[in-house]
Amino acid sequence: MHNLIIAFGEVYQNKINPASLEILTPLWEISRALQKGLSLLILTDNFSKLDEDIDLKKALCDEILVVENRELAEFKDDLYSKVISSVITHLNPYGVFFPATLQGMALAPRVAGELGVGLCAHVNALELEDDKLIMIRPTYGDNIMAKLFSKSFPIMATLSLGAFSIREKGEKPIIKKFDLPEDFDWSSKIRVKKLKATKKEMNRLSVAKVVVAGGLGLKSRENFQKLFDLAEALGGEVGATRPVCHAGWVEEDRMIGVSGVSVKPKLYLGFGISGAIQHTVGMENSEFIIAINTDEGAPLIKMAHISLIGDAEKILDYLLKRLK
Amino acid sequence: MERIIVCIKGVPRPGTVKVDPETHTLKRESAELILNPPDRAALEMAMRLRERYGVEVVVMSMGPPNVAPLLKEAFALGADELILLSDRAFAGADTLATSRVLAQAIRGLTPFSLVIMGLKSVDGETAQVPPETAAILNLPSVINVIDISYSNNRFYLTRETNYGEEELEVEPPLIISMNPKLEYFRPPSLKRLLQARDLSFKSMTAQDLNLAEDLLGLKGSPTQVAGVFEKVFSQRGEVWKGEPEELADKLINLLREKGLLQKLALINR
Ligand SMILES: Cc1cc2nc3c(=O)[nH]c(=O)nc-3n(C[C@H](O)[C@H](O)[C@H](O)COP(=O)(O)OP(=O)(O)OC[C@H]3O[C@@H](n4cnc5c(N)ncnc54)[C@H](O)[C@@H]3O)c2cc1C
């Protein structure tokens, strides 16, 4: 009872999503400390198709738990959650965790709702306090983090994207097929008609060596767009704060922070960013932080290695002029 | 098609947020509430379906009594019926305890074809309530929907996934959450705004919903706050002041020293 931890292994085009491998890193530590097994749960129509995926062979877990059925070829929210709930009911795990991908965000609350258990969102760090699992994320108030726990089992959470780095394991995890009961109902109310795959490349923000980020202090969409030139010059990626994404200056997949992705570049440049905790949890592990802000009292200035006090737009313009 | 239900939430107006210094939760009762921005897409989509298919739209919100003006906003957009779910026992609810209340209220509105919510609330950012409510009701859910149509008792949905746009056919009833981006949002009708002024509408408590109190609010929430702590950053860096041009030059020199301009240094030479 409660001697297993499960991580959801999201699969797309016969490859494991790196976000699922990221969450294995903290879960591995927790599972060792609590002497529990760690399983990566994969739902697929044909597991042999994942044979070529070398990343999966190095996954940091004890076993890969496979539920195989032809109905699982496509992601159907209702069926996938029913399968996971059934696995949980049979194995009675200590915890079940999902990456905060759109699929993870669609599934985790369904599973929690079906089982009537608690679910924490976008957790940034896991800790043990007297063998009790504590989940940490920002909360309201200046620079305030909350320690959350769950009164129910399994403990469930979605873990922030990019918050943990993938670690590999020397030996291959064991592969174990899990058979659901004979009478399991594989039907779904959802039929996938077609997927129009995005032509757009996924941005490499979470693994970028240089991140050039902008906030409301840049004042306009036009100014924000200039960050792309600077990013190109520095061989980096553009990141943003939430209000900037909401204002439509840039796509939401560039949001850094608890609700977006975490970054850990060698260099982070923040233009006109105040440094709210919801943002800084997503960039605090950057090696070198430079803040550009008119307000010397901005929280980001407190954590920056170097701060430039001045107008973000003007400084950005001069930088670009020099670099051209 | 049977009726459509929209669930909306009041969130503190940015800048007016008050935090309880002890519990670090939002003081919702005292805050000035605005409609959670992503819920506008849920309302707009419901109104489009109402026009296209002549279907009744019921808008509900769980929250303190000061969410009432937001329900009236929904009325001004065209909602046929409003329901306020309000009870002290609901306060402090996590997503599960919230979903239980919404699920029960939705159940009471059977038959319905579709429940629409916003993708997430800006004060919580969890995106959990729509799928969680669906699961409690044993209904299918689809998140991050960007388009909907309906024919022959089937909904045809497009959702944005991490891998691209996906087209789905779903058997009603179901719960969806709308992606906040729509190219058009209708303005409220002036006439209905005036009507809304002294409009009275249904308000339901835990008892009306026949919900046991131990499943509600803070008490009924399995996720709990063990404590909070402040992250302190010691002032560790240098602060540069001066003319923007000067600062930019200094920064370029620093980047060059750090080897971060290698690529460029070559080009510039
Ligand atoms: C549940 C929840 C989740 C959230 N998740 C995220 C998240 O994942 N990511 C995120 O980023 N935010 C998130 N937020 C929002 C976060 O709390 C802050 O509101 C946000 O990060 C602030 O963005 P900003 O720095 O761009 O804007 P502001 O806080 O408005 O800061 C603008 C800064 O620009 C400076 N400035 C103004 N004019 C100039 C100028 N001319 N030149 C230079 N500087 C100037 C100002 O001094 C100020 O410091 C979340 C909030 C909540 C409640």
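Keep in mind it's a predicted model, so treat the numbers as computed, not measured. Each form is matched to the other, and the largest set of C-alpha atoms that superpose within 1.5 Å is called the rigid core. Numbering follows the first chain given and starts at 1. What changes on going to the form predicted on its own:
- Comparing the forms between the two forms, the C-alpha position of Leu24 differs by less than 2 angstroms, with the core used for superposition.
- Comparing the forms between the two forms, the C-alpha position of Ile289 differs by 2 angstroms or more, with the core used for superposition.
- Once both forms are fitted on their rigid core, the CA atom of Thr44 lies less than 2 Å apart between the two forms.
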Second form
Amino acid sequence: MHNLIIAFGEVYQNKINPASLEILTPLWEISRALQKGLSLLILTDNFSKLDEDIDLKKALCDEILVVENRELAEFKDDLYSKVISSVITHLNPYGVFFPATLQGMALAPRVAGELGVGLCAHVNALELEDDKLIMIRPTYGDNIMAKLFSKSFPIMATLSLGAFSIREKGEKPIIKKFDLPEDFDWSSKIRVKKLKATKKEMNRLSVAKVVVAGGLGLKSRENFQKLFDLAEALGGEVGATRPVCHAGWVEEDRMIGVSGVSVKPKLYLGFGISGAIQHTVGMENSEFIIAINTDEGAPLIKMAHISLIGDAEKILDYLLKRLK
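Cool, the form predicted together with the partner chain is there; where's the form predicted on its own?
The following holds one chain only.
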């Protein structure tokens, strides 16, 4: 009864999405403590395309559970959620967890609704209290961290991106094919007429070794865009605070903090960022922090290894000039 934990393995361009490997890290610890198996569930039209994925061979789980059907070639919310719900119904797991990616956030509420169970979104940490799974997530405008538990089974949650580091397993997980009932309805209301590759590349913010981040202290969208030149020169990625994203200066997938991505770079540079806790909890594990701000009393200035008191815009321009 409830002897299995399932993690959704999102596939992108015939490779496992790193976000799915991230969530295996806390789930592995929980599964060992509760003495339950951990499965990575993959939906695909052809598993042989994925079988050579090196990251998949090192996935931190007991088994890779594969549902294979030609109808799974394209991502269709309704069909994918129907398949996952069927797997859950047959296996009766203790918990089912999704990375907080676009696919994960589309599927998790559909599956929870179909099964009539609760769902906890954007979980940053997992704990056990008397063998009860506690899920920790931001709430009240990210001002407090709430501890929640589920009264329904399976426990379901989406886990925040970048909140956990990827760990590898010494041996390859067991590959197990899962066959749905012969009368399973593979139909979908979604029809994919054409696939067009996006010009925008997925950012690697959560795993970047160098992160260049900006806040409202940069004064304008034009100044913020200069961070991309600096990131390119340093071989890093650009991050932002929530107010910057809400102002439309940059896409929200670059938001660092409890509502966005957690980062653990070797070097973090913060330009014009005061350092509200909503942001700092997402970057406090950086190895070396440099902060630039006019306010010497700003929280990020106080927690930085090196602080520069001055105009973030001018210092950014000067740094770019020197690098060029």
